[in-house]
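Take a look at this single chain, the form predicted alone, given in structure tokens.
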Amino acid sequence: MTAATRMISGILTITEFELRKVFHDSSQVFVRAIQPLLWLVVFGGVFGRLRVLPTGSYSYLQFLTPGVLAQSVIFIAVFYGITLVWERDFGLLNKLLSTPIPHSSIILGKTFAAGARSILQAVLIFLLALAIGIQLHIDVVSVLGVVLVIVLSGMCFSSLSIFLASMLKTRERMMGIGQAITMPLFFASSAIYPMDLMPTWLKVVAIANPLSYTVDALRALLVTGDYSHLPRDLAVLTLATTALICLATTSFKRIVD
């Protein structure tokens, strides 16, 4: 077996394996669908009537809602760094770890799992907001670029979080990090507001923050059309993501030391 094979064969292996525990506890899909569900109906209802953010000629409902369903994936990559913690203290990363698959594939199959996931969850995002009537656009090609968005930016977070999970090596350490960089990352982006209205030291921070290309990319694909910044977006996530993973990569094993 080729070292590309075995690599990718332990990609798989470990992307079938995390997604297992899915279908196995599928109800917390439909808890981390609470959120999202508030933010839709609670507070982009409360601002939809409002009426006092400027977005054209689209509905704030219609504006919100790749922003939401950009939040979704990053609750759920943020925190992926936890299990990682959690396979530590039981014992099962050291089994892993003793196996012949490559480091790199541990943490490719676990960030890529992470987009799988937030895929799920934005399958119930849609399903709320056409239930809502939120009026978006969809067709192959749109389902087909969130699709890309989403595992992208699943795995962009993900491996952000392994990162820190093995730099922190506690679950405490890591839910009180979660906490503390998840909402400043959403309030930090375009996602419940445009950012023309956004003050300049936060429009920096606007701009270095992987989160607002997802939602940019999204909101083209779901609400605007305009796929004029969607390469420029998806360069954007693509370098992220791969700067964030060799980071992982080279981090890893401090998480067992």
Second form
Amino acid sequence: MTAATRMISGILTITEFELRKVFHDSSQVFVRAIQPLLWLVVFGGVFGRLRVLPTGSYSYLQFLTPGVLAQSVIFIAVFYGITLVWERDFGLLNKLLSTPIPHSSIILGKTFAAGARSILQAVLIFLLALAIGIQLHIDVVSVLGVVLVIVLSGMCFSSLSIFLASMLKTRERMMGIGQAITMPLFFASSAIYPMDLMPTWLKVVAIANPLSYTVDALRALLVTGDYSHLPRDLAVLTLATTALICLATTSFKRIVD
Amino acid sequence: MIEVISLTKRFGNFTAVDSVSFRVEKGEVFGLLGPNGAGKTTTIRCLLTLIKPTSGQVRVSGIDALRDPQQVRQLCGYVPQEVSVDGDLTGYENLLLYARLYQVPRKLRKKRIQEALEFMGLADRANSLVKTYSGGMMRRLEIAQVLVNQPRVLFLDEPSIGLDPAAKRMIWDYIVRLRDDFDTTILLTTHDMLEADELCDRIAIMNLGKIAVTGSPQELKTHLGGDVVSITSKDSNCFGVLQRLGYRLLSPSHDGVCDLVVQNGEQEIPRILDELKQHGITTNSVSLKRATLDDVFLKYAGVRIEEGDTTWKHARLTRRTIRKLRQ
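Switching from the form predicted alone: structure of the form predicted in complex with the partner chain?
Expanding to the full complex; the earlier chain stays at the top.
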């Protein structure tokens, strides 16, 4: 078996079994939909009435939906670093490392699973959004585009999380950092308000934040239908994902030392 | 089958494994016996190419582990000390995962998994989630997991830690059957004298990163040369006097207990006590036992293996992990 097929079969296997775990306990998918639902119904409901945010010709709920989708992606992705620490604390990771698959395929498989797992979550939020009457732009191109953006973002933030896990090494610290980065990533992006409203310093952070590009791409695909920024968004996401995956695969072995 | 030549592993200033050499023959159960922190796990992890040794050579089935780690991993199976099955998957899926990771050809997978499940006596629970298994079943599943690869060399790190006596016995039976039925070479680590004595064809006694002595349990016990007489005395001179009288003592006395090795212990005891009396030493109690591996360990490592409480800490940790998984 060549190195490439070994790699690919390793990635697919890891991904598949991560997803099997989700299917054994599908209640977690629903539990994790509660928070996005609150954001849409409570936060979006109230802010939509205020009409203080300039969201153009779209309703605030339409504006918010891609943001909430993006948020659920980072919530899932950031969790993967914690799982890795958890698997290290059991003997799972050491046993995985003792098999002949390339070690990088373990990480790639996990990040890929984070992407696939995010899709499941997104479908549910999507249905919720449609159920409460939010109008979204849906056709073949936009659905395929959304899938691509979500998988890329899932991989991006899960590799960030795995990289952090290999630095911090304990479950407690990871729980802390999980809390400490998800909300800032969310608030320092265009998820809940347009970037034009931000003070300059925050705007700089938002421009450096890959999540802004996730939100921007999702908004173009699902709401505005204006695809002019899409190539830029995808390019930035691809670049960030590649860089973070490289970081994560080179550093993750430190977690078992 | 396994050849280790002056293996050394340092972590910073700490030398975990200090120039260790040993050979394991094909179809042999070889035990690394020592207290926790002796360097057993580090040795195993070097053999499995999970960590890079600082220096030394490792060959598994003739393959240089440093030069060709992937090929070595393909031949081996590893069951770590900690719980290594996934509680959120079924028993069958845990095995399927490893069949895929070890690249077992698609046509053979089902058969191998079924065989491994039946061999380890888990076939009837194959489709239950592993978090519903008992600790002993999890251990058996962990071994079944690597059996799908039909490994030529099996590494078992503390195979029975944290298990109750019945489950422990069961694991031992399976390990012996693996050797007898499949000619698998097995390298295990243990801190359990009884386990080493019952299970291993040969053992290496390891302490503080070094191998003190290698041999079959019987050899080592015979080598000790007879019975062990333990004499308790409040008199601190007891040890010195016995030494001057020319007795073979196992180690400096601890808590006023002096262990000495004699032949024909029953007949020797009255004489020893007389001699001690003549030197003005009163004794509190005397006991006699056949030499055990623990005495061998005491002789070569200078401490009794069960003295450290670290071993218990580990056993408790494993039990806790199993509990957590089952929640």
